[in-house]
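Just the one chain here, laid out as structure tokens, in the form predicted on its own.
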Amino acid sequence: MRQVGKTKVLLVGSGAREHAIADALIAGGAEVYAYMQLLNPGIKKIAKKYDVGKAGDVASAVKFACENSAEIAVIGPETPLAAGIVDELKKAGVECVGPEKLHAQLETSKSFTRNLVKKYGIEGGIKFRIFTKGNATEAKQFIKELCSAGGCVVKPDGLTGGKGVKLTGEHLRNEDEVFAYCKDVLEAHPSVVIEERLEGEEFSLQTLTDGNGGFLHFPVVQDHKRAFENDCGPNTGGMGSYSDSNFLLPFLEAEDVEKAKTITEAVAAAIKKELGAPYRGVMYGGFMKTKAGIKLLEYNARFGDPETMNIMPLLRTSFLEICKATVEKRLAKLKVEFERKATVCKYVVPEGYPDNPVTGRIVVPEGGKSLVYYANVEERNDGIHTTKSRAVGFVGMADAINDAEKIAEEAASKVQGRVFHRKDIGTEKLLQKRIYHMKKVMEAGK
């Protein structure tokens, strides 16, 4: 019999990501409803009640929310949001947590975020342009100045799993290449974003906001999206993620985070100002320390992933309490704490992955102190079965960075199968590595 009172959730994904979200959700008395793409058998487990469809199948999942009479609706992917789930889900009185289709521009359209960064004069604005077939040839000399002056970045102006962004030196050997590429993106995207290529070290604040004034800063969380140790190979959508005890992180003061947070403060209400209505949801900011102070890379209108794995084990507060709140508009009331532990996330993916991967049957290991978040997996009569992407994540938690390492580290070194994962995320040796980068960074800016 369900429990008197019990807020029923919708959960839209099928990621790591979602399975961490939904673990937070019922640690804090909600009973979830997934709406899944895959099965996930850690969701599947722990979920009242679940439906598999396609992401960008909006009337399934509020066929399936009304069905189940979910009263709020937290979404997890970006996909469904550029799909106006939100919008459709409110009509059907369903309350979210995530923004409605234009509001999602923040992460489906790179031009409109980089547009409204200059034209309110915020903080953290970067030397850019955007271009379509109309004025393609125009970026040629565009890219000759950005080489000139330390590179440029091609960035497709839409959603492409984490994976579209390029750099000069280290996916684009010189300026033909890049322009190459622009053409390529120009042939399935409306325009293309090229930015100067910025040096120092990235970082991502997630923040919830409800719209009224209301904001909640999550702890601070580096992810690392090359393939293999070290930081090489292609991009990919994240190969794992750290964040510390003292919720900054090695090469940051608390002064930086506090500009990002007064960044992303000063976005939501440039946006609310650009289109008339607040922005209630994620606003998860890539930011970059560099010589010049804190700059924008990009927001994306979700939590991310891996770095929601971090994040959601640290709440002390009931997250069912914080999505109440945030579509309650009352978020700036609730007192929202946090354990003071530091957490390594490392992902276990499919050999040849993200170009060429390998599917197979995988044993994943259970016990130990590692948490254990499923990603994208087939659950068969044989087992848990790896796709194309990301398979499971392990997080460890320990009052220091190199303890929870080693806790995620033992958990992923004993699955079997064809799969790898990056050991040195979350080693000392990594995050020297990271320290002495940004040492050299600011010096070279003295």
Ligand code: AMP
Second form
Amino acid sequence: MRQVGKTKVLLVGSGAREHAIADALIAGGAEVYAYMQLLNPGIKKIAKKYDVGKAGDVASAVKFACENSAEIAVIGPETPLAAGIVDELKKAGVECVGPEKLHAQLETSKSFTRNLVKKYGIEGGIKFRIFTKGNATEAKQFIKELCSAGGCVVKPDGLTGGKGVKLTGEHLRNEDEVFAYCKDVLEAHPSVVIEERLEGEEFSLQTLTDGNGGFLHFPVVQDHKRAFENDCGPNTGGMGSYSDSNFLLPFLEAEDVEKAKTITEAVAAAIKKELGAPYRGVMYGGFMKTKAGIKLLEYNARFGDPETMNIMPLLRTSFLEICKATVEKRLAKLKVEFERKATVCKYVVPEGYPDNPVTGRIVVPEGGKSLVYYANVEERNDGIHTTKSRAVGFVGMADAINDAEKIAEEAASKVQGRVFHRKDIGTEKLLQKRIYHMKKVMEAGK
Ligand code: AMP
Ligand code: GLY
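Here we have the form predicted on its own; I need the corresponding form predicted in complex with this ligand.
Let's see the whole complex now, leading with the same chain.
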């Protein structure tokens, strides 16, 4: 029988991000009903009930929520948001922590967000233009301008799983290659965003907003997109991340984080004006500290992966209470506290990831000091198997980043099977490299 007082929460998604969210919800007293694309062994163990179905299959997720009388829904990934899951859940009477399809444009359309920041004169905007097949030839001149001023970035205007963005100096060697890539993008997408290439250090500010002027800004985190140590190799969904006990990062000042918060709050206000209805859910801002100040790279309409694994374990306040306050539009009144600890997350991924991942059985250590979050793995009769994506996230928490790193590293290095992880994430050497890079960038701006 259902315990009196337990709030039933639908959780959509099956990655390590959702495993961390499920943990936090349950610690806060929720009963979790998980709708997953893959059967996540970690979520399976702690959920009250689960169902497996396609991420974009909104109807099945809504049916599952209704059958189980879910009161609140937390949507993990972008695919169901883009498919309008929040609109359908709301129609069915389920309140959601996540934006409607129209508002999810914040993530699904890079041109929407760039135009919004420009139109409302919000700080953090950068030089950009949007091209379609109709005016693609005009892109040549703009590319030339940007390349002679320091480089350019090409972004498909739509969801690409973080893989469609290409930069000069990394993936594109010259103006001709930039233009050729723009044409390729326009074969698959209605438009392409071309923007100036920035130089600096990136950070993620994840914010929850209730659409009623309430904002909960989580501690900032830095992700590591490149597959291999020393930031080499192809871009990935993120190989690991860290946060610091003072809720800054070693290369950031308090005023930098304040600036990012101001930008996010201004963007939320602009969305309300632009779309005629407020945004409710997560606004995950990808920012860069540059010589010209804090600049916006993109927004996601969901929590970050791996960044969620850094922030959920830090919560002292119940995440269920936070979700309730969000849907009841009283987030501004809720006092939210975090542990003043540093965190380091390391993802163990299949050999060959991201280009040619191998699948195979792995043995995952549990019971140590590290938190363990399962991602894209499959539980079979003989144990846990990797799939094509990130497998398991390990999180260390301690007073200092270096100590948190040791905890995560110890656990990650014990996984048996054909996998690898980045040993350098959270180490003193890599932190010093970031600080040095930031110093050089700022000096160049003087
Ligand atoms: P996005 O999907 O927009 O976050 O882009 C993916 C990655 O490309 C970011 O995490 C950055 O590393 C890089 N990137 C995106 N936009 C820019 C830019 N304007 N200048 C430099 N790097 C960028
Ligand atoms: N950490 C990158 C993302 O969640 O999109």
